[in-house]
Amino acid sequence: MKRLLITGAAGGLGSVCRARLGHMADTLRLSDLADLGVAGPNEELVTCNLTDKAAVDALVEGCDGIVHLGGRSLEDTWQVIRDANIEGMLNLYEAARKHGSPRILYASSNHTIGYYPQSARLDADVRVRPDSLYGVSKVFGEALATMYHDKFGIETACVRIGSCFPEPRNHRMLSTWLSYDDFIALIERVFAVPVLGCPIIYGSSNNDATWWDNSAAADLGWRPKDNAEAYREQLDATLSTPAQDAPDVLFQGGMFTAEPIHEAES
C-alpha cells in the first residue's frame, strides 16, 4: 500500500509497529499527541488530538490502511475515556468513510469480556461483559466498527488484545500473552487477505492456557507461534502464587474488575 496510518504511535505497541511495519507501505504516517521524535526515511509525523474532528479528517486523508492504537489504554474518568475512545473513534470512522474506506485494525481489548470467569472458554460470539469504563469504551468501538462495516463497507479487524509485552509479567498472562512477533504477524495478515469483513479476533499467542477460541477467524490465516508456557517456571520462581480469591485468578479481566470508577476532579 502507499500509506499506512498508525495512531498512538508513541505508545508501547505503537513504537513496536513503527519499528516493524515499514515494509508494509511506501509511507508510514505516525500520529500521537506525545513526542514522536525525528521522522525516519519513509515516515510522516503528525501531532493529532483524536477529539479534533477536522484534524482527524486531515490525518486519515490519503491513507490506504489504519492501525488504530490511539486513545486511552487504561481505566480513567469517564470524561477522559469518552473523549479519547468514543469521540475519537467516531471521528476516525467518519474520516475513513469520507476518504476511501481504508481497512482498519482496531485495538480492542480483552476487557470487553473481563467479567467472565477464567474457567470459561470464549469465542467471538459471546455476550460482552466489560470490566471497566475502559472496557465499555472498547465495546462501543467494536459496535461502531460493525455498523460502519454493515452500512458503509469499511472492513475492520477488532482485535481483543490480551497482554502484549516482550514476555508475560504475571501468572494471568500465561493465558493472555500476545508476543510482539505474533502481533506483527496478525497485522500483516489483516492487510493481506483479499476479504476481511469485520471479525472479532482474540489477540493472544499460541498459549497452552488460553481462554479464547479464535476458530471463527481461521480464514484469516493467522497462526500465532509463541507460547507463554515457556515462561511458567520463571514466573513460578520469581512471583508468589496469587490467592485463589484474587481478581487475577477469578476473572479474565484480572485487576480491572477491582478498579473503582474514577470520578472527575471538580
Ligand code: NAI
Second form
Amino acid sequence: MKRLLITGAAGGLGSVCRARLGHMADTLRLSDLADLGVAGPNEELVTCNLTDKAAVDALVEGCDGIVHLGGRSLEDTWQVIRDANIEGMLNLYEAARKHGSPRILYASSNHTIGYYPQSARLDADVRVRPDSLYGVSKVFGEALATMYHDKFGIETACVRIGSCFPEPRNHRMLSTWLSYDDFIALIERVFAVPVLGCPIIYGSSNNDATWWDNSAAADLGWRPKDNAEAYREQLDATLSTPAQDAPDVLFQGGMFTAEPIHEAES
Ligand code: NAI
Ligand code: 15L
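The block above covers the form predicted on its own; next, return the form predicted together with this ligand.
Below, the chain from earlier opens the complete complex, with every other chain and molecule after it.
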C-alpha cells in the first residue's frame, strides 16, 4: 500500500510497529500526542490529538490503511477515557468515511470481557463484560467499528489484545500474553487478506493456558507461534503465587476488575 497510518506511534506497541511495519507501505504516517523524535526515510510524523476533529480529518486523508493504537490504555477518569477513546474513535471513523474508507486494525482489549471468570472459555460471540470505564470505551470502539462496517463498508479487525509485552509479566499473562512477533504477524494478515469484514479477534499467542477461541476468525490465516508456557518456570521462580481469591486469579481482566471509578479532581 502507499501510506499506512499508525496512531499512538510513540507508545509501547506503536514503537514496535514503527520499527517493524516499514515494509508494509511506501510511507508510514506516524502520529501521537507525544514526541515522535526524528523521521526516518519512509516516515511522516504528525503530532495530533485524537480529540481534534479537523486535525484527525487531515491525518487520515491519503492513508490506505490504519493501525489504530492511540488512546488511553489504562483505567482513568471518565473525562480522559471519553476524550481519547470515545471522541477520538469517532473522529477517526468519520475521517475514514470521508477519505476512501481505509481498512483499520483497532486495538481493542481483553478488558471488554474482563469480568468473565478465568474458568470461562470465550469465543467471538460472547456478551461483553467490561471491567472498567476503559473496558467500556473499548466496547464502544468495537460497536462503532461494526456500525461503520454495516453502514459504510469500512473493514476493521477489532483485536481484543491480551497482554502484548516482550514477555509475560505474571501468572495471568500465561493465558493473555501476545508476543510482539505474533502481533506483527497478525497486522500483516489483516492488511493482506482480500476480504476482512469486521471480525472480533482475540489477540493472544499460541498459549497452552489460553481462555480464548479464535475459530470464527480462522479464514484470516493468522497462526500465532509463541507460547507463554515457555516462561512458566521463570515466573514460578521469581513471583509468589497470588492468593486464590485475588482478582488476578479470579477474573480474565485481572486487576482491572479491582479498579475504583476514578473521579476527576474538582
Ligand atoms: P501506550 O499507552 O503505550 O500508547 C498509547 C499512545 O496513545 C501513547 O503514546 C499516547 O501518547 C497516545 N495517546 C493517548 N491519548 C491520545 C490522544 N488523545 N491523541 C493522540 N494520541 C494519544 O499503550 P500501548 O500499550 O502501546 O497500547 C496501544 C493500544 O493497544 C492502546 O489503545 C491500548 O488500549 C491497546 N491495548 C494494549 C495492550 C497491551 O498489552 N499493550 C492490551 C490491550 C489493548
Ligand atoms: C490493556 O488493555 C492495557 O492497555 C495493557 O497495558 C495491559 O494492562 C493489558 O490490557 C492486560 O490486560 O494485561
